[in-house]
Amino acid sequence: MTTPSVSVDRDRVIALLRAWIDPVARSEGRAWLDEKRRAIADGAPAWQFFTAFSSVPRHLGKDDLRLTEADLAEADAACPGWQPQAWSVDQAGRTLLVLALPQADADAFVHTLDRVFETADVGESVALYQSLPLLPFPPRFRQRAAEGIRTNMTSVFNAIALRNPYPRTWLDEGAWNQMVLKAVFVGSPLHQIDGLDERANPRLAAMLVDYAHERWAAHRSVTPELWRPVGPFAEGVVLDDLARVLRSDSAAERQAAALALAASPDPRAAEVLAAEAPDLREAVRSGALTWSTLAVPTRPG
């Protein structure tokens, strides 16, 4: 896998996200929080950082942090991809405990985080695997990305999956496929998986449209939104399966079946869109469907 080229400026990150703070902490809190970063990045034993760190929502409390559209532009900016609209004050704060970490040494940086993920709670994992894209020596936590999609646990899952850039960037295609194909499965918003588009594969085409068939084997339907990585890779007997959506009763489903089918590159396909859905057909061709304005329903039954 090729090192990608990523530019991060974590000082601006550590601004934006000590300013957010503000507003949403008591400044009894806020004064906590900057003394133990303070320690932290003086070299403070590590059990003062594992002690600050679980106890950031007892000084901080658990209130969202109440971001604008400017602040989430700011955020984009210190680094590509960040999304931190759902990101909490609790969350903000253990994030800045983690950048006070001294960074000279690599080896020292990760085994310390090593121990946090190896006993951390579930509101301390969300807070750590949202956090990756913004630390140092990103290689190094792959194999703990992959770790955040194996779990069994949804909102974990959720945070290194859905607006987080890290995956984009860093998974390779066996662990991003894994993942996109988990989101079906859990029932998370493809649309909020960052680089969805960029990262489309084959190999994930085939295993969505596997799942596909299972569910309908089982008399169960699938989110529209399976469709969206299958189109580009849409040829021969996929098809007829998109043929099958675009008869559905859900609208949803045949608006879906009919992006799908826009972005295929099998000359049939437009055969298939013209002869089952012309007025889908046009409604792509003019912008009026993309996949942004679908309505995407809830979890399938």
The other form holds:
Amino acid sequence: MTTPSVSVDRDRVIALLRAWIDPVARSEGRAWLDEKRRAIADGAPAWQFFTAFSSVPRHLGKDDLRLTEADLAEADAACPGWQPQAWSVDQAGRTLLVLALPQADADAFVHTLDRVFETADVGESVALYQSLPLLPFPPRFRQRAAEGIRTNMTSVFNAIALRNPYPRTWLDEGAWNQMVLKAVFVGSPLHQIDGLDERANPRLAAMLVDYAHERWAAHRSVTPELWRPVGPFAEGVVLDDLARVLRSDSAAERQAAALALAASPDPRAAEVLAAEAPDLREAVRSGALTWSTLAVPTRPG
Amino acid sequence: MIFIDPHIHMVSRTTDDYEKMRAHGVVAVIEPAFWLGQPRTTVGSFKDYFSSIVGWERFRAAQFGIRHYCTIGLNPKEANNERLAEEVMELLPLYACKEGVVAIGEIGYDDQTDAEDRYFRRQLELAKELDMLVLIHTPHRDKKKGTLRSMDVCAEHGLDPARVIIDHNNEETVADVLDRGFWTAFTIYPGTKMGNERMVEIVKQYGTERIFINSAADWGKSDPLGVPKTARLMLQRGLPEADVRAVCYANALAAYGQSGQIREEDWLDPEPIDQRQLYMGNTILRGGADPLVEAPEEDERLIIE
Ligand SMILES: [Zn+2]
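For comparison with the form predicted alone, produce the structure of the form predicted together with the partner chain.
Every component of the complex follows; first up is the chain already shown.
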């Protein structure tokens, strides 16, 4: 895999995180955080970083950050694809402590993070995986991210898979495909995956279609969003699957099938859509129906 | 009625147990770090064990509507492997300050060897340094002497008895432990520790101040419903509801609540961030934390002997 080019303005990220903490945490907590950041940046022994990292909720609390649309736009400008709308104050504080670690020696930085990853509790794991796109030396965390995807804790999985630009940029195709398939499997909302359309690929589409067949064989349904990464590669017999979904009782499933058929490169797709669901075909064509308007029940990420 | 089981080793239990416990009103559990029935041979096994009781087990419990807390420590049995014990001591500060770690424990004596004594004392010092509570395991054999000795050593190291929980008490130890101002916990465990009929008598005799019970259910033949079953038996035998609540819920909360790491709101009204991380947005507990004690199943015996 070639090295992708992404520019993260880390100083800006730090300034934003620090500013967002102000209205949420008490002043003693903020003073504690700033003192720890200074000590860690000055090369305090590792145990000081570890205990500070664990203790963040005791000093800052765990309230959600109160971010505005403007804050989110700034986040995206500082780190493309970063969507911290569900971040809490302890997560911001923990990320600031990680970003305070000396970065002159990549091996030392990665080694320290390995130790916190390995000993992390649920809240710490979520904070660490969420912070991946903001860290220096991003290719050094590919293995770690792939491991996060294998977790059984849904909240930890979501921390890496949803609203997080790291996977889109840094995961290889195998790991990416596993991540999307697992998101379907655990019921996470696919539209919160950064780069879902850009990184769609034929192997992933085939895996998702197989998965739908498995579920159908067990008389279970699949999320309509499953068809989104399938559409651009739907051809041949997959069009028969989509025709079947087009006859579903669920409006969301019918809409998803129409959107997938509209994205298909196979000329027969347009015929299927015109014959089975001319109204939906019109809705896609007019822009009234898109993947964003699709009525998909979502769980908080 | 809702319950806390403040000493239970859930890593050894199945999801059926979690389901039954929740159905019988258990809303929170504390999992003390202990041994696993077989000695560990490398420090990595301890690390993974500690990680699982602060991580995976906490998440697993939440899926059944139960809040999970733990204590971190080097247990007395494995303190006897000194080479390993040294390495474990280095690991403890990495875990002790994590969220939901309510005490250093369970520590104390098993065979009452010199090595056990050394690591017990060092962990008392660690607890003092980190301003943490202590959970003390008292030995099965030579229990009375071991219990008295544990309390003496705590006093010697200047620990406040109000911040120490002495566990696995029985009729022989209860008076001394209460007299000296320590929290006095009892384990309802079939065969080797307390039966619940005996427990009813203890509460009748000594009252409820600083007394609470647990199941210490683990990989042995034990009963994860020890707390709710004993509560039911106490009510049947005429103890007032307020006493049952104190012994099966409120006192454990008061004792461990001193850590700042366990609060009633955690299960009655969890923070949004906890909802997302542990319950995936499902308000499992909210509005559902009240009487859930169901009729005992046909094959379920209330008496634990
Ligand atoms: Zn135990």
